[in-house]
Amino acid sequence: MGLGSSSPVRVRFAPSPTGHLHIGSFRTALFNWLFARHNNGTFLVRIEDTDLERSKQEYVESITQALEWVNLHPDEPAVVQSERIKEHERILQELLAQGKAYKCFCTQEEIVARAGDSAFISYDGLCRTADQDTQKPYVIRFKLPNITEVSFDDLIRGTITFAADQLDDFIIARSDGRPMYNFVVVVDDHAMGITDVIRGEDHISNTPKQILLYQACGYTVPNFAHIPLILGPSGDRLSKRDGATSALAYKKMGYLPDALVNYLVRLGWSHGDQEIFTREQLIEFFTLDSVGKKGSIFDIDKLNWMNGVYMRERSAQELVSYITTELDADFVAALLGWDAAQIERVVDLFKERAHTLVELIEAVKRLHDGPPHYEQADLDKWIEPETKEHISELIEVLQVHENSSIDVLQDAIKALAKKLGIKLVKLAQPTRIALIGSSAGPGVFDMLAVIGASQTMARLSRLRDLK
C-alpha cells in the first residue's frame, strides 16, 4: 500500500535532539534530500523533541549546523514536534470518542502476571470491555482492528508482511498524557503532507503500527522505504570506535562537506562503477531502485581517499579560504613572514599527499615552524655515520649560494652529490627530515624555495648536531 507516484513528492528528515547528528542519520537526511531533488519535490525537517527529559536545545543547534554545513536546507521552516502537542491531544480524543482507542488501567505487573509463561508478553485486551476504575492512572491503547496481517510494499525491500499475532493493542499515550512516538509521527506526517517516508531499517517494526494508525485516522498511507544500516568493519552495527560519531566531528577532523556527502551516498547506493559524483550528478542519478538491501561497511580509508580527491580538485586559494572560515581562523596569521602567494604555494605542495584538511594544516605549519620532532624510523634509515659530514658540506654550499635562484642552488647540490660520490637521495632525504621531520613529503627543492637557504641551513645544523 502507498500513495504511488501521483502526488508531488514531500519527504522529511526527523531527527531527535537527544544527541548530535549521528553519521547514519546524516546519510538518511542525504537520501531524503536527493530523493526530493531528483523528483522535483520538497525536503522538510522535523525536530522530534517529545522526549522532554533527553531533548536539548544544544542538540537542535548541532543538528541544524550539520545540515547547513553540507547545504541540506529544508524547503520550508522546520517543524518542532513539541509545538504541536495540542493537535496530538485533539486527535487522541477523536480516536477515543470513535472507539478506535481506549483507556487502559492495567499495570505492567498485572499484564505480565496474566501472561503467565508466554514467551511473547502481549496485552490481552482486558480493558477493552472490563469495568474501568477512573481513579487509577491509565494509558491510552490503540484498539487493534480485526485483521489477519498488515502488509506494505517497501520501495527498497519489496513486500513486507506482519501477521496480526505479532501485534497487540499498543500504547499511543503514556499515563502522564504524553502521546507516544508512533502516534505523533503519523499525525505530523499527515499534517506535513509527507508522501514518502525514507528512514533506517530499524524502523521497519514501527511501520505496521503506523499504517494502522493512518487508516484509523482516515489519512492516506505514504510510501515507505527502509535504508540498510551502516556497519563497522566487523559487520556489526557501526560503533563510535568505527566512525559512528557526530556529523560535525567529521568537519572538525578536516573532511570537506562534498567529500563526506559523496562517500555516504555511496554507502548503500551505486550508479555503475562510478565513485566520484558532483552534487548535480547525485541529484540526476539518485533513485531508491539503486539502494541495496544489505548493510554497508564504513571504511575510513575509503573516506580518506575520497576526501583527498576532493582536496586536490580545490585550488589552494579555495582551501585556505575554507580552512580560515570553517576550521582554523588563525591559520594564515600563524604563518608569520609568509605572504598569500607563499601560503598557497605550500598548500599546493602538501594537498597532493594529505587526506584531510587537518593533516594539511599540520603539514603547512610544520614546514613553517620546523619539525617538533623527527621520525625515528627515518633517522635510522637515512642518517648514517657519514651523513653528518655530508650535511656540513651541504651547509657550506647553501652559504655560498644563499642568494642564488632555486635552479642554481639545485645544480650546486647535485654537483655536491657527484663530488661526494653519492646519489642525490643521500642528501635530499636528510634535508627533507631536517625541514619537516620526515622523509615522506613534497620535493626538497620545492620546500627549500619557500623557506629559503638561511632557514634550511639552520634546520640542517639542528639535525647534524642531534645526539
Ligand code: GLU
The other form holds:
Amino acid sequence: MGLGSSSPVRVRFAPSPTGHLHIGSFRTALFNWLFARHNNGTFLVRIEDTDLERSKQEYVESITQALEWVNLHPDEPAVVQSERIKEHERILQELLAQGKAYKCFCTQEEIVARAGDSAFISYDGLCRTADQDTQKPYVIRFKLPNITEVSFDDLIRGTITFAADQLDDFIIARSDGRPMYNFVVVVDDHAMGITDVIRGEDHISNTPKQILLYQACGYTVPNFAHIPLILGPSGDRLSKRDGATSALAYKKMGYLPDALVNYLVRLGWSHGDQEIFTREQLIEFFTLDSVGKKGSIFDIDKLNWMNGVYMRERSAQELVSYITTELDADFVAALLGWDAAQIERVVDLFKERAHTLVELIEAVKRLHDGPPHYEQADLDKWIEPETKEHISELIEVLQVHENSSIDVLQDAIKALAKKLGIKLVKLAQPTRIALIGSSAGPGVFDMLAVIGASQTMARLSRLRDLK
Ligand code: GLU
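Okay, that's the form predicted on its own, but what's the structure of the form predicted in complex with ligand GLU?
Time for the whole complex; same chain goes first.
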C-alpha cells in the first residue's frame, strides 16, 4: 500500500474549460465522485485553465452546470488553476535553486540537429552544464534523476513501467515563463492533498513525469487510476456522430440525469449482471477493482432503454415538474384546456413507450394539438375503401354517447364493430391515426377518455375527409 492510501481519500475532477463537459470527462467526474463517496472521502473540482488562449469562462459555467444537473457537488470550493500561478512559480524557483531543474537556452533546431535520426527526439542535457548566455530566451527543464525506469501500480491496470530512455529532461516552464501542464498538476494535486488521481487513460504517458516531479518536490506520490476510453461502435475513439457530445446536450435530448449517470457508470464498471442502480447502491458498490481494463463501446440503444426504465419509475407529476423546470418551461401552458390531472394522465399514457423526455413531450403535444400529418405507411395499411364508411358510423356512435362514460362508449364501439362484421382493430387503428397520426401509440380508449368525444369526432372527420 502506498502512503497515500492510509490517509482519508481526497480526489479531484480536473476539467480544462476549453469545451463543454464531454461525456467521457463526465464519466471521469462520476467515477471520482463515487470513489470519494464510497470511501467517505472528499470530492474536489479543479478548473485547469492555464491554457489562456483556449480556456473560456462560458465553458467553466457549462461544466459547472452539467455537474449540478446530476448533483455532483464539490465538497470544497472549486480550485482555479490560473489563480495559483504565483505558487507554481515559487516552487519552480525552488527546484532551480536546488539544482533539480535548470535553464535551457537551446533552440528547437539545435536540439533536432544534435538528436540525429533517433525516433524520439530527446534533449541531450547540454544546458545542464554548459555556460549560459542569459541574454537569450530560455525554457526551464527538469533534470531527470539517474534512474533506469519509472513504475507505478495503477489501481485499474496494474503495474505500468516506463523505461528511462522513454523520458528526457522535459520542459516544465515555457520561454515566456509560464509553467507547463505536468508541473502545475503536481503542485496543485499536492496542495489540494489529493490521495488518488483518477483520470482518463490518455494521461498515462504524463504519469511517469508527474511521479518524478512529486519525488523531486519531496511530495508523497498519490495512487493513480487510469480509466479506459469510451469507444464508438467500430471500436475506435468515440466520434461526434456516435454520441461524443456534451453532458448538457444529453439533457437537451431529454435524458434524465439519473439515467445518464447509471448508464455512464455501467459503461466500464460492473456489479454482477445488475443494470439499474440507485445512487445509494452505486456509492455502496463502486470500487475501482470492478472497472474494466478495456475501452467500452457507447451504445445509444442501451441508454434509450435505460432512460425509458427511469422515466417509467417516475410519477407523471415528477416528470411534468422536471420537464417544466429543466427542459420546456412552456410545456404546461402549451396544453391549453387541459388541467393538471389530465396532463398527468396523458404523461402516464405516453411514458410507457417513450425513450426520452423529448419524445414524451412531442407525443403529449401531438395528442393535444392533433397530428400535423399522418404516417403514410399507416394510411396505406389501415385506411381501406370501406373505412370512410366505418368512420362515419363511428362518428354517429360518438355523437350519441358524447356524454356517456368511457366504459359505455367502449361497449358501444365494440357493438358497432360487431354490427359491421369487422374486428375492433379496424375501428381502433383508424381512430388512433386520426388522433395522433400514427397506428403506434397508447390504448385508443385511454386517449379518447382524455381528449373527449367531440374532439375525437372532429379528428375522425378530418381523416375521413382526407383526399
Ligand atoms: N485537465 C485534464 C483533462 O481535462 C485532466 C488532468 C488530470 O486529471 O490530471 O484531461
